[in-house]
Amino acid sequence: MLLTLTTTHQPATDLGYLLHKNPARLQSVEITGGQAHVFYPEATAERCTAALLLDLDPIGLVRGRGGAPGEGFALEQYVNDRPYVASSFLSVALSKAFGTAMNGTCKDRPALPAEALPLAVTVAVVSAPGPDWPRRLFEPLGYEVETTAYPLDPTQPAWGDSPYYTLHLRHDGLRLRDVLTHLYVLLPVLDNDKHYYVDQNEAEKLLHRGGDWLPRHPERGFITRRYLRYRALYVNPALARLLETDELPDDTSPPGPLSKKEGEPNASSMTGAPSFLERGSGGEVPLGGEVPTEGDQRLSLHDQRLQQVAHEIYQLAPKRVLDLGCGEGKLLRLLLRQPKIEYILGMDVSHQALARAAQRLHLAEMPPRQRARLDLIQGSLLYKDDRLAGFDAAALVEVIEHLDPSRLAALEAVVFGHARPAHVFVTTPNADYNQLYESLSAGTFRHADHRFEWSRAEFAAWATAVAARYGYQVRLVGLGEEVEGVGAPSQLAVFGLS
């Protein structure tokens, strides 16, 4: 079983410092059932590849285990795919060989683990429940995914392909520790087996290794169940804890004077007319009224952003609207209730998020006229897409902070240069406000997937520069209740063509 990691980061031999493995010599570690060997097929300043070769002894794997009588065939313990397929054995090998790198530590170059590197990964071979599953697990994390299938028998094409694939992953900019962690969790999920007993420690391991990205992964349920081998005793609490962390401080009422006071009613028990976020699809939409403020405890900060953007769009009375990074369709639902909008296009990189949006919007049950107003497409904001041209307005609600700063120029060219809608609405957290969150230590972000969070001055500088480059005017708006000295919890830039 072979896994390779390749980078063209300059100098590429920094990979050796990150992995704590000298490119000049072979290094080996013992694992259950065999050995893992680390070596470098290439190591130059321009390109460096580290290889992890897992050498398992099929006899050693089963020695002393004694199978149950009557189960399988006589040599089943000895004739299997374990020595050749990426599995929990490989996860253990990754942890033992690259544990320091996985933890983000580099004694010789302390700043290096935080750098986003161009990385390519090849794993030969993975087993998977279907040809689309490697893509469904890795694409939401930003990877380009390719698989090469193996036929059941090359001499019998009609038999079709086996469940085995060579997996190729590519990412233009990601921390090495993140790549190793993704592989550590997801490879045994694809394999759907563990060579050791699954207990509470394994659940804690999943929460530790997946805590930064698993709560927002569209397949978190699938991943959790297979990683914990369907043991409900551990699966259900783990999923509950993942869901608890899905909404971090950025999506809740902040502490201090804006927090719900003790004894105050919950949103569901408050009297008075509900906001249009809470109404059914047949309700009136009071979009011409005042947008609720941060002090209105019926709405989370996330919903208030959506309210504000929907209100801004309503005032423009556009006919064609884009929701870029539409997720599970909350803003789409609000836009559908604006009768003057003739067509809405929602786009997201995750096809699972799009599937949930279609389900939550009851797309299949919509009346024909309403259904004709909405389309959902999968796509990336980093590549020119002709489907995005010809719109009056586009919304990017809490999208830009999930991109590496080096990739913002590509997004700007796609949205403001190529698609060029008449109006663009961009929201992002206000980093000045973070000091009011007791749960955030200095320098940390509101969500683990955020690549940056800008102060008001930084956001203003970016928005002004984008407007100047692409011929827009820009207006900046605070979202939520203003606090003296730090501003509002979120910020909105409203771009309009000059």
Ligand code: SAH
The other form holds:
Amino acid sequence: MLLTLTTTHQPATDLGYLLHKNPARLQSVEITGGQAHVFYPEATAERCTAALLLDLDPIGLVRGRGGAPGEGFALEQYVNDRPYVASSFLSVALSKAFGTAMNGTCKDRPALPAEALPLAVTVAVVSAPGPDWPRRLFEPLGYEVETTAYPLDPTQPAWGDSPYYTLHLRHDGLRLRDVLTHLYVLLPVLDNDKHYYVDQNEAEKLLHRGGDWLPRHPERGFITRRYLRYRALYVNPALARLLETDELPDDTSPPGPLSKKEGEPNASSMTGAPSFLERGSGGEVPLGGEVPTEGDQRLSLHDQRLQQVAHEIYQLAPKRVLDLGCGEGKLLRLLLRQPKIEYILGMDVSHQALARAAQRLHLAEMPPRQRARLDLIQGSLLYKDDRLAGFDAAALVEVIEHLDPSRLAALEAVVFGHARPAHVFVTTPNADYNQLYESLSAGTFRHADHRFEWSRAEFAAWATAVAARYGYQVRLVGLGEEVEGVGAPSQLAVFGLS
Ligand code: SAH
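Rather than the form predicted alone that you just supplied, could I have the structure of the form predicted together with the named molecule?
Okay, now the whole complex, with that chain kicking things off.
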């Protein structure tokens, strides 16, 4: 991946002083997984361009993970987009190569870092969750933003564009340190596939690098959440400190002993804050699990997955939402907390699951206005059902793997062909990740009722084919903490009518 920084500030070669890198020499720094090279394709008094070329070694990346690649997954570990997409690796390279500049220090020209310069930045390539995201992230900071998209497959124009773009940013006058800081924080936010675990340090880094500008950024919630990888625990206090406003739900204290009964309304449901600001599932005790104790800061994988899905749904501002295969209603509970969703329909084939959902959501005791927002119906996803028509979004969370593969075509026809919601959110376990479960022997599934578990490649192939067949576009998202080489524990496909 290649990042260039160009200025026409006079004399333009001041860029060399600011970056602490001599324009006459090629300089290289080592980072985990590869090398970053800094050089200047042009360096005249009128115009100077510094380039940072990040050369990641896919084999080094796998080795850096420690341990030999698991059999059967070896190729995917080596063949992925990590070597060419701007990601957290580029942030690490930026801070390593240009750390002094990022801190605003310039020994030879102490006044220079405070000067606003005309700057142009090109990054090839970035991946983004949608074509409008580069603009939404960089325009509020005063950049002119352009992106060049690439087709998914040049021989298949109907497939549309890939999630990869060359990013062009321009600013009339900004301090170099600000540009570097914006890139440092926002490139991994666009990419959303951080290569290291998030811990309290990451929250601190974000506060340090984003402290000046992030609190005023209209997408600060999205940025903080993606930067911190959906770890609600860190997001809440980090956001609270960044914003220092009363916009946050009351429920931002660190996890402590359970104070609410299951089903009791959550304070945050009144604020309209998205679900990622919420901790756990409103203090609910996982079925068959332990009661979280004080200091127990983990969210179960399923809770994390549900919160991420709820957040993805919320971002599309749907009014009518379907939860297909709603089970005991954990997602329904999160959706109910989002006041902008006017109506939610939960469907399941299992009467028992629906009865449990009604009980857990305290349906019988709900105030009439809340009660009118939710219905539970029994039905099968294998049969066309007119009750499912006219919705803005449908979720199928960990449902498809419960069906025999030969039945999937029927489900596709029911959901994508007949019900045709504007958006469909499908999650399923990522089989690539199973090798990390020590108790799971090769070839077995995570749950006795699973009929299959798909690798990321298999899920992507299915999702792309379904989208093409039914006129949807699709994007794939990892759910849960990413691990190099194997991805996140679960995977989400977000379909949108094209
Ligand atoms: N979405 C829930 C439950 C997942 S378990 C959650 O994330 O917590 C899978 C659910 O799919 C079960 O509740 C099961 O009853 C339901 N299911 C399985 N086959 C179905 C079908 N053909 N039609 C509708 N629901 C189905």
